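Only one chain is shown below, in structure tokens, and it's the form predicted on its own.
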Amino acid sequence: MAGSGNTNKPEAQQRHRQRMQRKKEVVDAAIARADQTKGLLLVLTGNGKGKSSSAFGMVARALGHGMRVGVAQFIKGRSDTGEEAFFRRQAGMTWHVLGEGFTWDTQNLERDSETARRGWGVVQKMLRDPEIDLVVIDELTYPLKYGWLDMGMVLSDLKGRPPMQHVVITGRAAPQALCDLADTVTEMRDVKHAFQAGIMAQQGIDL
């Protein structure tokens, strides 16, 4: 293999050990500083694919630890996705589909607003339940962006949740006030997307 011979030289081995030792010291110091425990608020935003998939990965992780999880899906009105089919069968799982489809499908402002407010009532119950360890609020940014939900109310409910309850919020264009409150904010972006080439959503990948 090209270049592999240099890695066997004593000097190269020594440099590698020194680099890894410095890296280990930095990582160990960061771990030592992280001495707090609390319920986290995570926001997954941006135009890229994978926000909800990332959130559902955390759902799997939490269930693997025997934690109780609640999922609330705004906007999306379908109940035939692979993640819902799988997670609904798991112990400790509560799943709510709160939307009636994307707003450009319904085209009814009053109906969309009422659906969002009714859905938030479901979320409020989960945010007040100390027995639920993780709450995923999927596509929440849309009801906030369109003004269907009061931002002050949403932020207040998030702040008032049980101290050790984790919350993951997904959706494009997360409002700054929500990002400011969050402990972790991840912005995803597309480098390339099959849909832009005319390829429809694929089962097991997108659905």
Contents of the next structure:
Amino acid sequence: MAGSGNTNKPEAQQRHRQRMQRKKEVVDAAIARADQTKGLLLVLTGNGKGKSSSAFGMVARALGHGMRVGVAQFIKGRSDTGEEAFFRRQAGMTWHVLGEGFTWDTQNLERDSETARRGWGVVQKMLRDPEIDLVVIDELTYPLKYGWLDMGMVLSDLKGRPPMQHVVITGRAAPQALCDLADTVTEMRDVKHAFQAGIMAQQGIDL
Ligand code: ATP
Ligand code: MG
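How about the form predicted in complex with adenosine-5'-triphosphate (ATP), since we already have the form predicted on its own?
Zooming out: every chain and molecule, the one shown earlier first.
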């Protein structure tokens, strides 16, 4: 193995220990500084894969701690995903598919707005329920982008939620105002995706 000859020398080991010690001091100081607790708003955006699946990873974490979780999906049509099949079976879980039975029909702005507004009504109930510890609003950025939901209303409902409630929002092209309000914003970058090589969505990976 390249370079492995050096790492066994006592001086190299000593240097490594010192470096790790300094790193530990910096990390410990940062941990000591982070002494607040609050309900977080997270935004997962960008064109790369991993936004919804990251959100559902946090759902698993929360349920594992016995927390109560609500998911609302602003999706186009019904698609039977593995996460829905799995999480619906778990205790402490509420799952809403908003727009079920509909196809977002951009030809009919009035109907799309109405569907989105009705969906937001379901989200509002969760954002007013202190019994729900984590709310995931999956693909919220689309109804915002097309103006089906009023940005001011969405922001004010998010601000007014119970102080300890966490919210995770996913979707490409998250509006700046939403990112400004969020505590944590992650942008997934598309380096490459199998779909571009002609590979269809795979069960267990893409749905
Ligand atoms: P995932 O649900 O896999 O975490 P996502 O939420 O980041 O993906 P969406 O924009 O919601 O991505 O798209 C959902 C579907 O599109 C998934 O099947 C996903 O694999 C696929 N997808 C995501 N990013 C890309 C991409 N850059 N190119 C092609 N397909 C993509
Ligand atoms: Mg998604």
